[in-house]
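A single chain, nothing else alongside it, follows as structure tokens in the form predicted alone.
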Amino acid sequence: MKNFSYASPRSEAEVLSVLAAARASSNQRETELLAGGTDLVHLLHHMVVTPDLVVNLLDVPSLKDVELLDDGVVSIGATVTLDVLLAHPYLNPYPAIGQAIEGIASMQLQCQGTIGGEILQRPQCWFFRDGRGLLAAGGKLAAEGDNRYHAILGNQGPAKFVSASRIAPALIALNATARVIGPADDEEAYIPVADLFRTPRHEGERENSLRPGQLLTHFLLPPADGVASATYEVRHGAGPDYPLAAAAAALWISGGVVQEANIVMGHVAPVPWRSHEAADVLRGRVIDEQIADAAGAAAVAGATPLSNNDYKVQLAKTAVKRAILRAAGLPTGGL
């Protein structure tokens, strides 16, 4: 592990000040933000990231709260731990989030991991984790090597990894927004959670859209009135391993008919992958197994699997189908 400086600010303003000072230093210090550390510590230990400065966020009180705002919006601080979210009554109307957290079948990861860290965790691609770079020789290593767990959608460019977050698809399906502040003290923006993610085209670019000096502080969930949601993961087994494919579904149903739908897949693309095609299949229909299956097929119709991961196409289709059925309160046929 490389030596680094450490800062532990106690307010959002102090975080921005520390980040600004690091950017303004003569050597443009590379900085990483630390929350639960379940991902960053591993990356530091293996020298995948080598920051000059690590900024601890756990001493900032405003990032630790779950609040119900006056307009019915649920506000979740970026350093709220996953176990707190799983047990919190404000999250009961959003089962897709709880089901995604339950999929992280490790008490340690749930108790230590934070919502912000989970959303912005780095890809699990073994080429990246082995120090070969996020794009792994412009995508060549993944295209020609062991790509069993890599992308089947959105993989035409050099990025072949899959987005690692298990909770982001649920937040995106539920139309959640993110509060981002900085780099300047007076800058504040509320953006769709989907806009936090991007597919990098050049080495050195990250898989999130945050600019240097910016801080993700909160997630905001709109009122859950009228929405049914669910997450479904296809996994190796019952352990904490990442899913092979996953999907989150949010359905607005009136009179038994789907009025609106959001379908977002996870672990199949470099970003959480919204399927407009699957949503189009569902609108104006009554959910049953046949309609859910058709939506699953539509979701993967444009898949372009790599040499060793075509099996993921069927798994992604199944994840979409079962997420829809689960959201609608119907049997999924799964275990």
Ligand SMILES: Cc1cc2nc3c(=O)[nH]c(=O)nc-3n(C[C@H](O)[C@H](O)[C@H](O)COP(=O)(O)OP(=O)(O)OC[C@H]3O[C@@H](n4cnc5c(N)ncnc54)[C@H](O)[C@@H]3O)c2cc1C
The other form holds:
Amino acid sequence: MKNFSYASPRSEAEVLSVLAAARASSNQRETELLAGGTDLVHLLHHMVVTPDLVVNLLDVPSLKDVELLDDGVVSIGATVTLDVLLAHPYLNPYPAIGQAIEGIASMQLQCQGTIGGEILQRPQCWFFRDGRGLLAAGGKLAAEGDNRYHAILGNQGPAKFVSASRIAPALIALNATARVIGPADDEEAYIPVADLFRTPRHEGERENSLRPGQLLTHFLLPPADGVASATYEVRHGAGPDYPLAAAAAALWISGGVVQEANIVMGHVAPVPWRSHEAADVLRGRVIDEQIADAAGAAAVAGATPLSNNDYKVQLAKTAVKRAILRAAGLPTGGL
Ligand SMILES: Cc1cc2nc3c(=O)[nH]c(=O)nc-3n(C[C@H](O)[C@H](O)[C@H](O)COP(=O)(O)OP(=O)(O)OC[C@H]3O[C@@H](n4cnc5c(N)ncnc54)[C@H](O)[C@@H]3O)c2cc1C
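Having displayed the form predicted alone, please output the structure of the form predicted in complex with this ligand.
So here's everything in the complex, that chain up top.
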């Protein structure tokens, strides 16, 4: 591990001023934010990231709360741990989130990992984790090497990894927004969670859209009125491992008919992958197995699998189908 300086600010404003001071200083160019550390510490150990300064977020009280705001919005601080969210009554109307957290299947990770860190964890791509860079020789290593867990959608450019977050598809399906502050001390923005993600085009870009000096502080869930949601993951087994393919569905159903639908796939593309095609199939229809299957097929119709991962197309189709059935309260036929 490379030596680094360490700071533990006590407020959001202090975090921004520590980050600003680091950017202004000549010997603290690279900075990383530390939440639960379950991802970052591993990357530090293996020198995949080599910051000059690590800024701990766990001493900032305003990031630790789950609140129900006056307008029915649920506000979740970025360092709320996953076990707290799983048990929190405000999250009951949003089952897609709890189902995604349950998938992590490790009490230790749920108690230590935070929602901000889960959303912004770095890709699991083995080329990246082996120090070959996020794009691994402009995509060549993944395209020509072992790509069995890599992307089947959105993989036409150099980025072949899959977005690692399990919870992001659920938040995006539920139309959640993120509060981001900085880099200037008076800058504050509320952005759709989907916009936190981007597909990097060169090694200088990360897979999230946060700029140096910015801090993700909260997630805001709109009131759950009338929305039925679910997450479905296709996994190797029940242990703490990442899914092979996953999907979150949010359905607004009235009179038995789908009025609106959001379908977002996970672990299939460098970003959580929203399928407008699947939503188009569902709108105006009554959910049954046939319609859910058609939506699954629409979701993967544009897939471009790599040399070793065409099996993921069927898995992603099944994840979409079963997430829709689960959201609608119908049997999924799966586990
Ligand atoms: C052994 C092991 C097995 C795992 N298995 C699974 C698994 O099966 N499924 C699964 O989904 N996950 C798994 N994980 C990942 C785990 O769920 C995530 O690592 C965890 O949720 C990340 O949260 P954290 O608070 O520890 O993040 P950290 O490690 O502290 O941070 C992760 C990243 O997010 C950035 N960050 C954190 N908070 C903020 C913020 N507020 N603003 C800006 N940037 C921020 C950090 O700089 C860092 O780059 C595993 C991890 C380990 C170590």
